[in-house]
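Shown here is one chain on its own, the form predicted alone, set out as structure tokens.
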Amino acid sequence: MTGLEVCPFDAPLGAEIRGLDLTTPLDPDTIEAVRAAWHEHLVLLFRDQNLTDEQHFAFTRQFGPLDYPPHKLLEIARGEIDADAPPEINIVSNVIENGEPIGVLGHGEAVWHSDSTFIDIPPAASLLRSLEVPESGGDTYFMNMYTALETLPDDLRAAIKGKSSKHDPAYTSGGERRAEYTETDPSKSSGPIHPLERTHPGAGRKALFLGRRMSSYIVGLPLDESEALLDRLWDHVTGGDFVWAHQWRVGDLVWWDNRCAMHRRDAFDPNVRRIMHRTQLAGERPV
């Protein structure tokens, strides 16, 4: 582990880790305090990382299988498409080439959200480097939910202690409905159930498990109650010193725990090019 240095941002999340080179493969002991790391931090900051495709994958390989993009996870989950097929990197982009966008998501924002919770098995994590970055605009921020979780007032923890939510995949990260799903009563909409609060499998610890707001429901309720618990929480989350914002600049890789740190995405000039790929770590069904 020569010169590797894990450097705590001062802020409710977060470390930078210095001194390794991620296109080479680690030592165990290497990959051990990487993944402490991680358990502790949420979201680990590589800078100047000026890796492969192949070599992105290598890299996380080394912590876990590899999980597909959201979007073949959703076409999975449907049964649209084969999932033998091995997972590719996820293209995070507003270039459009031959009239064609190269990937997702464009230059607007994304609100707050954990990827791919409308599916049963989320993944555990996201690997995302960027390739080319706009001057300004486009910053990344994540959220501590174990802190959510902590901090919720008593009234408000004991509401929701025992209580899971309906994770409905009719909404993108961008907050656009998807045109194949037309039920607008969340209690009704199609979804998998996972608990409101989810104890993380390595860290033992428990965390506030949201998903997205838009469509979301809490079983068992009437529609009004789910709707006024859900605002109460994300009330909370939003209006809380739970987060951590980053700037990109080419060659950074940012690593966060799907399970317990929700991310945002600001929008940027449409005019000026934003590329990212991304890998993701198979997860666990939520408990």
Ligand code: OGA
The other form holds:
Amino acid sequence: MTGLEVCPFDAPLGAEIRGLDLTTPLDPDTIEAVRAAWHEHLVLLFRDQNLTDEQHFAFTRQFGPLDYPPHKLLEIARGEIDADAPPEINIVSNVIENGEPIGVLGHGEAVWHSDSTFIDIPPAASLLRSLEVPESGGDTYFMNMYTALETLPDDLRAAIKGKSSKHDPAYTSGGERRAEYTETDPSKSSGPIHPLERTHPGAGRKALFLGRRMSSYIVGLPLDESEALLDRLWDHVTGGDFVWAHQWRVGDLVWWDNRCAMHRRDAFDPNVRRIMHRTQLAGERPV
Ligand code: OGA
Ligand code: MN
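Having seen the form predicted alone, could you give me the form predicted together with this ligand?
After this comes the whole thing, all chains and molecules, with the earlier chain placed first.
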């Protein structure tokens, strides 16, 4: 095995993986060691990895099939394109070229969320690498949703037992409404239903699975009760100590588990360029 070193952060989740060059194929033992670190630490940081997109795809593929970027997942869900379109890099950027944004999410805050939970089979993980970053701002925060579940007060844990919520695609993680989704009552809108307690297929642990707050709805409850219960759950997670914050350097690759971790991003100066490229690992139906 190559000289892999797993260095956990002094935080509720996350570890840096040192000693690997991600431009070349990993041997089977190293792949399994990285997978084990991913399942144990939820978020992995690899520094100084100046990959091409092809190398980024090749690295990701060693851990499972690639998934599509969010906009493609929605087009596939709406039956607008075939699911056998080739995978593509998802560009996350505020940069405008020839009057067009080169990527998604702009320079604003991205609120707490898991990626693409608005489809039946959301991606297992996202792998985001930095090509250009501001000197300050645009930090990304990750939340341990195992600990968030385990620390729920008993009455709240009992209140969500066996319950599921709807993951409506109406809002982007940047808080913008997607024009195609016009229903404003979350109890009536479209969207897949996922369990609030989700078992991670690789780690066997239960995590709180919230997706995003906007237009969420707990199935079977009157809307006002759903809103009240969601507010209590979100107060618990955002008020707790379940977070690791990452300040980006160029060449970082951050790989998060979308099934047991949420993330958010700070806003940054709109006049400074931030360019990130992202791949996704395909997931499984949440249970
Ligand atoms: C994402 C995302 C955060 C960031 O790519 O899914 O939320 O730091 N990005 O840009
Ligand atoms: Mn995201």
